[in-house]
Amino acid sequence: MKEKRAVVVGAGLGGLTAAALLARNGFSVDLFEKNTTPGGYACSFVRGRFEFETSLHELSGLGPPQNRGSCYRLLEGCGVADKLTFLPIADFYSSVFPDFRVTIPHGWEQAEEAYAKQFPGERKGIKALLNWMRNIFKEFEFVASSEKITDFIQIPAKATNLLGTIGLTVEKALSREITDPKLKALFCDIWGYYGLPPSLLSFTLFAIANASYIQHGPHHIKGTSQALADAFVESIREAGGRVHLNNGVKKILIDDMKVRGVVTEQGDEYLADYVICNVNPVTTCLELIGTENVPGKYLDSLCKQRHSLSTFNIYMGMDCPATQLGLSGHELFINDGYDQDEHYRCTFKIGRQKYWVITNYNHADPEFSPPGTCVLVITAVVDGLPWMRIPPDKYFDEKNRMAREMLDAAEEVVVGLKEHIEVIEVSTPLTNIRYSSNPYGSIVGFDYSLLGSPVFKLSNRGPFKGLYFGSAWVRPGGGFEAAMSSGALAFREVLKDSKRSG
């Protein structure tokens, strides 16, 4: 029988959940990356006595024993999950408004009686939205899981609520039923990790994300993302397959509209009939195949595309507890305001950000950092293009003003702040551009517009018979448990055509 040979270009975690699966399915699976650790922004750095985490806040999916979700599944069947320690975070989110200040905690009836009893008024709307968007999820994961024609035959019938979203944004879909513009604002607080303001967003998206969050509550991994990343090259190593770091892909071989196999930047090349590109599609048709190469209706299609926001971060290491200044939850929005377009808009603007967020890591791992002390991260998303546009001999005066006007916002919630930093270090949409490749320094790929929701992302096969795409760019989108879902969805269209040839 003829070995099955794939190759995986990128071991963000889409790349390494597609090479665990192949692995573990019998193919012989090469995995390349250009970095020298894996797991593109799941991943961890050191400065001084203080390990930060790079990206993650809050993991989606998993859910306690008895209660495990779709993620946590995924992980089982990568050979990933009995590898890790997974922390539970008490409470989805904290938000600090003008004139309020609210815990919004797991769960479907703790989330609605917290909202409630911020906004009595609006009970009634707030039970209906919260069960509008578990019917969605329901029927969201029936749909993820149909394989058979009679599955696929029902889904008209069995997701009336997933299929009325589409064409939705989350303001539209708010509006039907709460009225008041704080209480929007707060039920959409979280709309950072996600891109795009409520006016702009698919509701899709943040219904089903935002379930997923309620329904399994949201998780740490002790170790950092960096410990996931480490258990799946583990786990892919242990079922035989190759894990290649500091050696990236430079050039993905094509013929007569089917890829042939790679090329490495040390200048091997490694044939296989099945490439998977944890790479975005922008710079894969750019730098690995050549856009003379690619048929231009695939080119379309990537133009009008549009990219989502990146991120500001200002990573600390605290000489003192979190509770010496104020912190007891795992993480905080700041909002300015309530008019999260506006807040949107400064997005595009280099300086102090009207809405961001601040994580305490030591919450949910008490032992994150060394004793008597925490690690704290000021993340604000926003636009990279003004980053891109700074001259070279410029760039550091910006991200240092930057980090001194958002350590001044932040030193006005937690007073004593500034004085207690040991250790900061601080990144910007170029450092993202740099270690990842990310066009603009993306976070989450292309944007979650009414045209980039799930429904309508990019598919996970690539223009050319044996390229497939699994990472943040193509369906269902970003995020880690995105991403690693994405990966998974390339290895079963390979899986599908594997069987096809024989």
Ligand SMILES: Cc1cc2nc3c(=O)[nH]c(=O)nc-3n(C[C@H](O)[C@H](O)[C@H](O)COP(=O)(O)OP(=O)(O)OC[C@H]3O[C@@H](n4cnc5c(N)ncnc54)[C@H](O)[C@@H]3O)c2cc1C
Given for the second form:
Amino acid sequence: MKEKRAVVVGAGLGGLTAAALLARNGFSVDLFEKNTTPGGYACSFVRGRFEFETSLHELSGLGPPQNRGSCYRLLEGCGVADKLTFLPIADFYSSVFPDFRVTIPHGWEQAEEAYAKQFPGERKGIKALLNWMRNIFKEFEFVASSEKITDFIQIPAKATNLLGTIGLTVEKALSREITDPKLKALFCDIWGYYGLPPSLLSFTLFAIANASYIQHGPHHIKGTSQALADAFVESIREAGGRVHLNNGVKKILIDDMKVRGVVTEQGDEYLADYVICNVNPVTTCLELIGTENVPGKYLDSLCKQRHSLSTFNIYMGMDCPATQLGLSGHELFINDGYDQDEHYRCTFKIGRQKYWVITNYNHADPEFSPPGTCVLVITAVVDGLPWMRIPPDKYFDEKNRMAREMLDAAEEVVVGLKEHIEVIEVSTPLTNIRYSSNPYGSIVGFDYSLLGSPVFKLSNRGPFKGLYFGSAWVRPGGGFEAAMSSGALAFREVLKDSKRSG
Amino acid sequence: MFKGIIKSTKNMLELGALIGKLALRQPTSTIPELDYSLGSDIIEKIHPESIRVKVSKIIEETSSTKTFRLMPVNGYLPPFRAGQYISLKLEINGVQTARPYSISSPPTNTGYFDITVRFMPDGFVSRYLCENVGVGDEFEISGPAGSFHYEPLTDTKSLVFLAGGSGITPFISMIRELREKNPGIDVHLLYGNRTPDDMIFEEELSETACQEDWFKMHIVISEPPEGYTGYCGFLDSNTISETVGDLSGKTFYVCGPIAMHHLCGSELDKLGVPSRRVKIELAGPPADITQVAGYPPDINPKEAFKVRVTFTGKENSPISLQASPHEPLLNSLERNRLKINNLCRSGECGFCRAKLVSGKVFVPPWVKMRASDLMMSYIHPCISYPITDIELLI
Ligand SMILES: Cc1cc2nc3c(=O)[nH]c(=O)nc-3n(C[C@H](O)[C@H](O)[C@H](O)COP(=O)(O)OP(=O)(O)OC[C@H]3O[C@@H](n4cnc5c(N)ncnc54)[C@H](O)[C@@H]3O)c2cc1C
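Okay, that is the form predicted alone; can I get the form predicted together with this ligand now?
Below: every chain and molecule of the assembly, starting with the one above.
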């Protein structure tokens, strides 16, 4: 039998997943990554005596050993689960609002209890809302695992809750069951993870993603998300695949509406029957293929989507333990008020934000940094566009100004913070662009508005025969778990096509 | 049940409306439409990967030190922060290598980057630069990198610079910038040298000390000639507390030979300066690895180990070479005409990262490795010394 050749472009989580599955299923795989380390956003960096996690706050879908979730099963299928140690995080999230502070644990009953304790009058609505989300999640898992026609024809009947959410924003959905604006704000306080405020965010996505955290509990990874990326590389190599680092792809070769292969930055041509792009589809069309070669209809479909928010991060190596600063949990979401639309509007401006999160990485892993120290990260979701308009010679000034304003804000919540920073590093949307090539430095690809809900996301099939996408920008979307699933979906399409062509 | 049906009918109506919107292509929110600017232009302006430069001037600083003025061939240089370095890429007798050099000109000079190089008799690159490079020669350099710069977010406004020999280069950039615009910072420079003749930028520094009341300087000589009347000794706790006086509220910056980094680090600790007030520049490989704590004592100095290197995509033609246990692996690889990505050459940036498939290397204890590198056995050849035969995958 002829060897089936596949090239994967980009070693972000989607690319790594696709490459691992292809290599383990008999394909000859070459994975090209332009950076020196694999992982895309999933990586770490070292400054002084500290190592920093670049992106991962909470990994969803893992589940405890006795009851693993879909993300764990995917990692198992890729041969990476047993190379890693997962660290459970006790709580789902903690919120600080002007007049209360609450911790929401994971687990359906526990979460319900915590919400209801703060808002006893709305217990019924809270219960109904959580039940609804639980059902949506169940149906989603059924849909996601459907492979046979006999499964598919059952979807309309079996997934009524899921299908019913398609036209709903989070705000609308919440209004059906709960009324207090403060409870609503608390209920969707992790909207930043999904990059849109409740008034614009797809409830389908919110329900599935939150359910994955509530049901399976959030996790972190020993050795940061760099260990996750490196474990994928190990697995790909064990299965005979080749991982080329420091060697990006500069051109995808198309012949007669069919993929022929790629040309690498080092100038080598690699021919392949299947090219899976982890690089976002915008850059792929504009730079790697050339818009003149892409069908107009496909470009149109790209134009219908909008980018999601990016991030502004302050990474801090502290010379004291977190407890000394009064921080006990994994992370705290800080809100200046309850109007999340206003918080969202603020993300279009460079400066102090009204909504941000501070994460203490030593909570999940006490060995995260040297004894007596800790690593804290302040993250604010912000739009990338204003940053792209700064004159280059003003960049450091603007970055420092915003960082100073955010540190002042943080000092109000975490008293003594500024006095204990030993190492500090600030990243902006431009940093995200630099290391991922993602337009606007978006963290979850195209946004999760109604038109960008998992149902309407761009397909994993590209505009040419043999071209596929596996990344945050296509189905099912962005975030660690979704980006990996996307790689798996791309693999599934390749597998189908390769079986068809024998 | 009934309620459920109503709900889903309502949802279906909403879905219908949505599909209608899609068909009419109406924007669903008020945010401007995506215009697909990829941002690569601004990234290229702030963090270019590589810049082509031409030597426009060579300044003889001392008998053993030269400043090379590098002008961008295409006329544009990115902004940088005083104290940062660039990596100069060059080819010497067929060996492709690179070295990090601090930028000695201030960020306020936007037309060029100066680098100041001390001639080392056995320095492969410094020697080549000082002896063979002339005006008009062209090189590739990396964009500015490194975190050894004034950090307005956390540093106090009272700074003490501890410089040793050619370690003055990042400081001169900072001092020059402060002469042009000073946001209320005062600087005390302790400049250690072996002999008075070794001092670089002596005139300029003395002049600055006379003219600027925010700047104080002490020159400290370790091997004074007969009759020398200035301050003598090392940059140890005595010298520091005698010259600086009250240490509280001050931020210390250290740049010089590795031995000095370690000395200053432990002396400042002894003096009770908290680690968040001490910044030490990256060190590069030590002069003599065998003197480093933990280096295996039983390694024969004449020994060379076998290194087998496989490049991804060229699995069928691995390369074999010999490497000395006394020199960073990266140097041995480069000497064998292999081209390896690198930037800091100190073990921090990870550019040269390679998979250690088998064998053992020694890494100086001060190098902080990523946890995942240790777990999955990746090394940074720029600061790893082979102590057995090894196999690498790059
Ligand atoms: C600060 C931050 C915090 C986050 N926190 C969380 C969290 O807590 N939980 C969560 O689930 N998600 C989180 N995310 C989101 C998540 O990290 C991303 O959605 C996900 O990692 C995207 O993966 P991807 O597969 O799309 O690839 P990307 O990470 O976008 O990587 C794309 C890769 O392609 C490479 N590439 C680009 N061009 C080329 C080329 N021409 N040739 C070769 N290679 C190329 C890039 O170098 C890069 O390695 C966070 C993101 C950020 C930035």
